[in-house]
Amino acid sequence: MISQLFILSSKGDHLIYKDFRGAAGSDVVSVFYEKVTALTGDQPPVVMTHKDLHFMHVRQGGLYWVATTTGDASPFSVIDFLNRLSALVKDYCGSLSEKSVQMNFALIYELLDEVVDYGHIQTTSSDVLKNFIQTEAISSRPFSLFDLSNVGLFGADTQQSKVAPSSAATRPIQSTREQGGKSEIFVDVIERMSVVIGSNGVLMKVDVEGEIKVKCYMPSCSEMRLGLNEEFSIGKSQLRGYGAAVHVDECSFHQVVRLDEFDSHRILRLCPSQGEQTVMQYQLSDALPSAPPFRLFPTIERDSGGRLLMYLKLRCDLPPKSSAVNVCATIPVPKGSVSLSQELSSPDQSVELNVQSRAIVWRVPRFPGGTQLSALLKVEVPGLCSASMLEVGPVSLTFELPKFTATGLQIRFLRLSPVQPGLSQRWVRYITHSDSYTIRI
């Protein structure tokens, strides 16, 4: 049973409160707020307890989101309610950020009013709730059925609007309503890689972690059909020789989905409801279908002048048309380094050291695969020594690789049936995220 539920910013501001049984006092905000910061490290516990009451909070979007109770709540199914509040709010809403909830606060007390009844939670179902909330979403950028920078001459389409743009999703669902009937569904496959790689090119740890979430824009979506590729096995069962071998160690599925074709065909079905929804969820562990997209060859030595001298070549093996974006590479530097020089192989590089954090960092904005990139760097290092010099590393990257999976899992098909009227757009996408990439030099 929930006494208090409210969000705030990541500065203590606060954007929603509700009190549902008035059981504690009116001080609780700040009395979290306090507890939180006081606290040391990034993640403070998500239960916490202040004399009789209860609080349990997550982090989502920048903001926390935090209920109090006074019983002997079950923490875990408070914390998924908050999960999934924060979800119910983003579909409606279109993006989950301060700006957004400010915008919003009556949508989201409406929203409160039917999905909690004296603090007892009722649903966090869209489909349930589209029949009782009456307040349209207000978005900081409306979506516009007019993008002139998609229209070629005389309104032709160009090659710009046949892709889905990243942002397309982040629009409230019942703004289907405003655009004239258009409906849409995306399905987003997204994975994150952990790998860490030894000092000798070893692969010595991978670890992929991936889901398929389903954005339905469609007001009445009828039965969805998610082809994934006929070669796709789960643990130690046995491969069928159709295609590619796909192969996953752990998979879940939500509760809506149906998996009568699952076993013979490969076959995801489901009726999704209005809003975003993880429809599947796998991992993958000490294995991966192809080399790791990045290899770091280093070369670390103490040039006449007593500097450090690092000659770094990071190479992107992924294949030719593909490529990866916001390619960030931070190199820990021994402690008292003063000033960087670098030479760099191409001019859209950046080499920056950042002297508190003792690191240098090498951003790519975009790096084909297929090719490689170098930078020769010399860091003045005052007193520096053979035991200095093992202060350099691991290297650690981050990166976005957009149209790929690590795995090779694919979307065969996405099929509606029946077939819905009027014009559907359907979208299926592909990203990976670097969780944890580090190179040991």
Second form
Amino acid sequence: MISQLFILSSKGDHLIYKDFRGAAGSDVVSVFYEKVTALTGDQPPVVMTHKDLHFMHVRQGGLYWVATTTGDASPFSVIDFLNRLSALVKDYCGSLSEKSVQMNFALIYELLDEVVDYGHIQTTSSDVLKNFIQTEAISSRPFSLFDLSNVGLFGADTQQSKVAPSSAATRPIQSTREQGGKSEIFVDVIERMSVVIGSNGVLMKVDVEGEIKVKCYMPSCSEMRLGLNEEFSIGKSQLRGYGAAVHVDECSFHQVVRLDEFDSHRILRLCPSQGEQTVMQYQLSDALPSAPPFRLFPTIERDSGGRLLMYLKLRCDLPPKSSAVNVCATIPVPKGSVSLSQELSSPDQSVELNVQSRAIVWRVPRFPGGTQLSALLKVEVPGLCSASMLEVGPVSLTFELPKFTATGLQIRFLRLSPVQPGLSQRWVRYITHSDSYTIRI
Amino acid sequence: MPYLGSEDTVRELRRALANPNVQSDQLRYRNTVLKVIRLMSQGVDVSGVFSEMVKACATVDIVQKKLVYVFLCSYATLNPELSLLVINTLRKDCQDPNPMVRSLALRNMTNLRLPSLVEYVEQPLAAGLRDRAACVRRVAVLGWAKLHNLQPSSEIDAAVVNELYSLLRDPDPVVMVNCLRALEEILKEEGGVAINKPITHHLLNRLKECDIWGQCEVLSVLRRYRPQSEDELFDILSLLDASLVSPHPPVMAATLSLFLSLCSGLPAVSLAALERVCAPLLAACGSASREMRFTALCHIQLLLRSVPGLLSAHYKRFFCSYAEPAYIKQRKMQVLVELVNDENVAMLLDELKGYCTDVNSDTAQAAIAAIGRIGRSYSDRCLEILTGLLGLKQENITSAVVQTLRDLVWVCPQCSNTVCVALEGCEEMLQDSQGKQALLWLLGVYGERVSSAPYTLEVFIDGVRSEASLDVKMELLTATTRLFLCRPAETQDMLGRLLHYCIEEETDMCVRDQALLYYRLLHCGIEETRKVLQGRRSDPSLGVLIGRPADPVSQWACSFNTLEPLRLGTIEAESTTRESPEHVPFDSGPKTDLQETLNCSRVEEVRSDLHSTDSSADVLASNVTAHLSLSLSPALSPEEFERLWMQRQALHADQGVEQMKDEDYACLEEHVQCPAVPHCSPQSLHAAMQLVNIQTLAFTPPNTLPWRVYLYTNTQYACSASKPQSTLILGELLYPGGVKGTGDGETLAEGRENKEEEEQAEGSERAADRKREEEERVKVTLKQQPRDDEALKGFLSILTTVLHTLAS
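What would the structure be for the form predicted together with the partner chain, rather than the form predicted on its own?
Let's see the whole complex now, leading with the same chain.
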């Protein structure tokens, strides 16, 4: 049971405040903000208590989404609800930011009114909600030159581009009704990798958490059939065929998904509701079908002048067609490192020493598969001793692998039946993020 | 700007709202209302436009209506009279053909929270319950709960309650769930909605129709239900099995909570449920939302209290990711410590070692403490890592390591040699008071083995004037006095200086009093001082108190899926990392030694107390010849056990053999021939002992030497005719090891007694056989209070039987 619900900006501005039960005073918002900002780094902020009131909050889109309860509530429910609510707001407002919440406050109040009554969650399904929500979203899209790239000569819409702009999916779901034209559906396969590679190059831990998200902008969509790889298999025992089987350990589906064709043909059938929903979640641990995307070959030594010499070779083991973007390697260095000199293998990379976080950050904007980059770094560390070498490493990598899935999961086809009248566009996108990619030295 | 000149803004808005030109233009009217709401949500007081807003309510524009209602619900309590004007509009809307308008009006009518309006609201609410649109019924059902809470004293109409009960069969699942919610609130005084068999089965059958929020609600209400038969129970459980592994964490948690409350009498079923739930819990731990991760981690900690090895195979899932916030990393490390076993210890320590040099000092500190915890079972590997970290020569790391070493050495005194070597040179790096205290404590206790101890203390004593922390000063006093006892020649002079400073110049009362205490104590003589300051020392056998028995599931089942594990988690973790009893006074600082002496006197009291009660009971006990039964209650905590055990040992040493007979407790040593027992798994031993109501409290891992088990039980005579006298028996099974005569166990302190015996017997050839035989025996030491020889004999025979059964 939720007593109050409010949304605060990261600076503590009140954006939305709704009191469902009239049980507590309205100063709770400032009480919450004082409490949350007074916490030290290691104190868990998720649940805080003030007198009889418990605050639970999540951070989404740089905002605090806070629910208060007086009695005992299930933390799983409240936190899941707050996450769901922020997803709903994102669906309805297009994007999640302080600005979009501020501009669409009337819409959010309306949503809250339907979603929660007297502190009890009524429904969070966008299918039900779309009948009740009347307010139009105001989207805040800053003018950008990228928008012009789709416009051809003399302003004619080219319609040639096969790739949807990355901002295509950040628009409110309801605007379709009036704009009439664009009914689109996006199917995103998103995977998060967490990897630990030992100092001897052995893969010590691999976890892949993946999900298939469907974002639907169609006002009324009947049925969607989503075909996965035929050789897709779940669990250790169930292996299909030979060779490159796509395999996951555990797999769970959204309750609207019908699985009658799944066992035979690996087809998911569902009627997507408007907005974003996670259709399928899966996990894979301890085995990757291909080599891990990055390998590091470091040579680290002390030179006679008390400097730390690091020669790093980073190899990208992706297939040659794909490439990684926004690669960023963070190498912890001993405390007291002062300055850095560098030799890099290509001009678009950059390296900087961050004294505050005691780390060297090596950025590579684009890293094609099958290539190798190297960096020679010399770090000036006064009072370097042999024990300080313990402080070097482990190296952590962040990256994005567009058009690539670590498990090899692919969408074979995406069919809508009956075929939508008019212009409907279907997009399938793949991306793999690094959740935590650590290479020990 | 909303905050500046808000008065003017409100006045302007009022003028605009009253302007007929604005009112006639729907869009302009709506936008003006919008501005009011915007100001309101920014925290500006806009109650001044209340009457204009009441007028704005009467419109056909639904969006505007909704906005006005948001406003009215916030300000109605300030203007009860004016709010009466809205009622007419609302009642009219309740008749509207559009169900959306009807539900909107009904909801806001009840949200106004005005007791004066109740009489106008009841009739539309009653009609709402019978509305054909489900969305109106949903609102109406909850409306009754709101109405009831508005006037909690007033009697609720029985007819309404009946109607709500009948609406549990409503075709719309949300109406059904709302009925449950409303009845829970209305009938709070009677203990909530009645959960009988038909209602339970109805709810269970419709569970599938509800969305996840509804399912959670139903599942939590059903926790009150008690099935009438075992068959029914298992029917319910099998119905719920699918939601136990639901991909939605809220449903999974609510189902498990229901499972645990239904199966409170069936521990095996609860354990099976816990195993089923692992997969979805692990998935929640990898969720994209960090708050969800944290919640799942906290609940996993609960599970691990009962089934320590539950997730050991999945330990890699708890490796920290570098981008995670510190509070999640710390939780993960706490979980990792619980999951350690022989197979994964190397990987785990390797991973933890990486966190020790984390930029975030809290994380680094937690990692070091975690290694220390693992050190209780795998001391060599951990000490190597910890001493390696000292080489880094960094303040915060050194401080954390020294504190960890102190904690470790108390539990595992066998590590003290390594620790003493490692301590050299640490003092230069320590800046914070916690680290200094730990170092001083170690120097005080192990001073005779650290050659530089007096010099280190001297540096501290010379700097005592500039020392800011009281705790450090008090610790310094204790450490110096302790060191004086073992190395008087080197320490006498500086102790004199320190005492002089603390008594003559120190301004703080606590420090001064403590210095005076030591001063007077030293006056009483060295022996007296020694008794006070070195009275309690840790025993090497404490090191085996690592294998704590699992808590029963019922101990935490009621707090599962509540806020409890998330809030108390940190405190609890703190107390588990500092569980050795002597640390509590040390960490709390000021009362260090006072506490210690108080403890001693309390023990004395308890002892004399027992003595007096027993002497009278002893007469009665002598003529009791009845059947003996064992029971586990009252339960004994590990701390309590340790205290009693040590106390007994101290008495043993103090008093002569002739006195022991009169004592109110009995001590018995016996050898039992059962070589295979030390190789059986702790779980099977634990289970076997449980069968006969003996509680094993702590044990070494199998195949380690010396192998030990600590256990206890309470004996009782089943015969009711005589006065039931119960006694407490503490026991230790010791297997010194060295079966093949390699002499492994001999180097250890415990093996000493045996060794002497062996040496005597070494002369003859036949003695070798005997020796082997002897070594295959398990030594049983039993301590009983109050004394009752017969019960003790009876217990021993039971224990022997169990051991033989296990060995065969």
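Numbering follows the first chain given and starts at 1. Keep in mind it's a predicted model, so treat the numbers as computed, not measured. What we label the rigid core is the largest C-alpha set whose atoms superpose within 1.5 Å from one form to the other.
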- Message: With a threshold of 2 Å on the C-alpha, tell me if L96 counts as moved between these two forms once the core is superposed.
- Response: no
- Is G119 one of the residues whose Cα moves 2 Å or more between these two forms, with the core superposed? yes
- Item | Rigid core superposed: D207 CA moves 2 Å or more between these two forms | no
